[in-house]
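Single chain ahead, by itself, as structure tokens, in the form predicted on its own.
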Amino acid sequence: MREVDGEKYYDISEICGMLHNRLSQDEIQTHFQNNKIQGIKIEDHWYATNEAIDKFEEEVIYKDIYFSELHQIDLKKILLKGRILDIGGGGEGIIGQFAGPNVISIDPSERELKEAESDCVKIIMDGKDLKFLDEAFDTVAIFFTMMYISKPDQKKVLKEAYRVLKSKGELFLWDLTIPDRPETEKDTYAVKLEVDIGKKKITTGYGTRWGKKYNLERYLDLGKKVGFNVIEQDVNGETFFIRFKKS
């Protein structure tokens, strides 16, 4: 990030993260060159403001998304105990809004954390390299975040979650099954959600590119390999929920 005339500008690698890696850095550079992203060039590197990135996302990214039907998630049925770590808590900040001051939300994107409406503690941090001591949390939540993490790093994130959980602590994981691609030119698959957190219902959505073989069975297997016990699992159309416990 660079500041120019008091305004923050983000480089291509940062924009890639802001867009949840839906586009490669080469693709983002091409969009700069084709003027799809309004930006500036400094020392041969492209930069854009938050406003320009939001406009690009709305006008270019969203129109290439294949949305599933609306899914409803009722968080009122979920009991998150004690000190809670929310991995990938930027953007809507659902867990932070739901559990409030008991939550520490982390996300590698400063922009995503600033967008979150919750009043919890927000820290710029990568889920695969947590800076917390062992057994620091009673609960870890990962709400529709794993789909944005590469396969090699997903196990690292779960291992870190296991490490920072206290004995008998629980990991709550929600995510999306990526189905086979239907006959469509749209290159991104996403689910629309209505999330009931008690005091209000939040409408949002999460998605990623076709071709990622992510599903319930994959995360059940990864969790068990890390050392977790499976306490509960549930499938709701293309979405699923798993509750793990540390032994």
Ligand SMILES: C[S@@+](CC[C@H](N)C(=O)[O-])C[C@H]1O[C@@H](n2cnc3c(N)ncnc32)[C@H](O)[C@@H]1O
Second form
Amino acid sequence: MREVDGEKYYDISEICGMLHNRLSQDEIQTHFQNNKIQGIKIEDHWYATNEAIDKFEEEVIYKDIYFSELHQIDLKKILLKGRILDIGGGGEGIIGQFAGPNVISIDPSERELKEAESDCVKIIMDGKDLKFLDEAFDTVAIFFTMMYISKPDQKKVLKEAYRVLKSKGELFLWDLTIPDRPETEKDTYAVKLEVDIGKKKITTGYGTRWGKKYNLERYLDLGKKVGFNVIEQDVNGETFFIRFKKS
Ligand SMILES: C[S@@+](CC[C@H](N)C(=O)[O-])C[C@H]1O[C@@H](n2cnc3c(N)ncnc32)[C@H](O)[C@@H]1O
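Next block: the form predicted together with this ligand, after the form predicted on its own:
Below: every chain and molecule of the assembly, starting with the one above.
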């Protein structure tokens, strides 16, 4: 990030992360060259402001998304106990909005954390390298974050969740089974959600490229491999929920 006249400008690798790696760095470079992202060149490298990246997301990326049917998620029946860690808590920050001041929300993206309208502590941190001591939390939540993390890193994140949980602590995981690609030109798939957190219903959507083989069985298996017991699982269309417990 560079600051020019008080305005923050992000480079291609930062933009790649901000767009959840939906585009490669080369693709982003091409969008700069074709003026799809309005940017400036500093020392021969492209940079863009938050506003320009948002505009690009709105005008180019969202047009290329295949949306699922609306899925309803009811958090009212979920009890998150004690001190709660929310991994990947930027974006909508659903867990922070739901459980408020008991939540510490971490996310590697400052931009995503700032976007979240939640009343909780927010810390810039990577889920695969948590800076908390062992057994610091009663509960860990991962709400539609695993779908943005590569397969090798997903195991690291679950291992870290296990490490920072107290004995008998619980991990609540929500995510989706990415369906096979139907006949469509659109190269991103997004699940449309309406999440009931009690005081309000939040409509949102989480998107990713087709082709990732992520599903319920994969997470059940990974969770067990890092030491968790499975207490509950529930499938709702393409979305699912798993409640794991540390012995
Ligand atoms: C769909 S978004 C936000 C989901 C969020 N839980 C919510 O309630 O809206 C997924 C988030 O995962 C974050 N993320 C990606 N890689 C991560 C990692 N290694 N550790 C923690 N968060 C990560 C992204 O920065 C992004 O904010």
